[in-house]
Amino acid sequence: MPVLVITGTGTEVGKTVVTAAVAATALAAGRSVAVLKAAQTGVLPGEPGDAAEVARLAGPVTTAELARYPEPLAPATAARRAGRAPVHPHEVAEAAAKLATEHDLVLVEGAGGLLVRFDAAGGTLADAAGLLSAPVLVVTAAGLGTLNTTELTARELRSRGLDLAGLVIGSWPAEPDLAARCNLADLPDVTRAPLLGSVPAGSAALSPARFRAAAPHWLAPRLDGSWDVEAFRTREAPGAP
């Protein structure tokens, strides 16, 4: 998969740390990696954004950012309020396609969820994925409430004829509650998509060296890692009904 689009079921589910883990794991496998942040919001000029955070954690990746808006809002709203040009899906697709000619893997990280609007015409990350014919990796939360938002995201992807590559839990708690443990079985069931990884909560606070060493153990072989979903379920969800 030369281009992989990474979206979330909402904000603060761990998209950036998962993007960093995918990048670090691909680098460890000997692949060249580029990270494209379609629209960065809530970050001022000169401040490090999500792409820079991926590079800090993952290592030597090429980073690109199409637009930056200061307020932490949906890209279309942030662009309008800042009086700046919005990002359009075709621009995201063109930038990703160009990066793909020079790298083994291009990771396109969205903002918020799949249908967050980039522009006044309603363009979204889903539209960019469609233009690229790229698979979409969905980052989801671990606990109560995640089944609904994750299933809705999966249904939207399939209604558009897009390839749902799988799910990654963006922040697995050190002490998971009953809902989180049950969701290990329920998430793949309601989405009809494989669980491809689980990133421990707080991983972004690791040193870059520790993050890079650990990342392949958080992701399944399809993402170049060694994570075993059945072993994880057995360890984390014993006795779950």
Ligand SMILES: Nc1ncnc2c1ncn2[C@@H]1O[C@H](COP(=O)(O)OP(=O)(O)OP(=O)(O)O)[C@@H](O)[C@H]1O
Contents of the next structure:
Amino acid sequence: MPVLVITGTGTEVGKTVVTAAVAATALAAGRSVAVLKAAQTGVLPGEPGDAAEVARLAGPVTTAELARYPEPLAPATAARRAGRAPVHPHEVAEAAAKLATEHDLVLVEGAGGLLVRFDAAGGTLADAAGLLSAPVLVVTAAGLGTLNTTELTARELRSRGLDLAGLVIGSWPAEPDLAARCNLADLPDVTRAPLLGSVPAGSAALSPARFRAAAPHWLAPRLDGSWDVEAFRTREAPGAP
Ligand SMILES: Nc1ncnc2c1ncn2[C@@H]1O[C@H](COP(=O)(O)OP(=O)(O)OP(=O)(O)O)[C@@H](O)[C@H]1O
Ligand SMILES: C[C@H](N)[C@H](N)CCCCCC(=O)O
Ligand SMILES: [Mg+2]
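For comparison with the form predicted alone, please write out the form predicted in complex with the named molecule.
What follows is the entire complex, opening with the chain shown before.
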């Protein structure tokens, strides 16, 4: 199934801009793309959410959002406080599977990091990825502190038997410091997953035309939507954490 789940080591690491870069790369390769924002928090009705931001930057993608809660919180908390129904992992999986029947590639963006709760039962994006048997791309920060959160995320994915497709740095600084430069080698080392690209800092401020022209150069060719599931089977890599 052509679904890629995009999570991150936390909120504000650049999941949306990476999702846009993957979408733009797949569109440039002639593929049809859908973007599913499982639950959007911190955005009012009528305002553009993450899926709309992906469409603005990447171009003509189908966008979908299962729920929107105004408070900038984890979806489970925001839903509870709003007195509204939460989004359950099986609903995310069902929506992604339906979009996958109509598109070459479906990108599912979570909210915050992998274990952020969607519902009161503790359902997460990881559960949705498991239901879909979909590979998971992890968006990481570039600098000091990212080794710990990225390795924790990789370990959690592997402990669940999920496929860690690889890592993408969400915002690569124009003048990387020592930690960022060392992390280019250390991130794949500690996760035993490939570093599949990095999006330059400030890219979300590019014009859409420039973003679309540049995006394929930020990512490894395998992120153009042409992969088969086997390409991302890294969960049983020798020596994996
Ligand atoms: N490469 C980048 N270029 C420009 N701005 C960026 C880049 N990466 C992140 N940002 C900015 O950082 C902020 C967080 O990015 P983004 O919205 O992609 O985070 P996120 O991981 O999707 O967070 P959320 O959990 O809210 O979905 C945004 O204000 C975005 O504009
Ligand atoms: C509001 C924000 N931009 C995201 N949509 C939600 C992030 C939830 C993070 C929860 C947490 O890990 O503490
Ligand atoms: Mg986002």
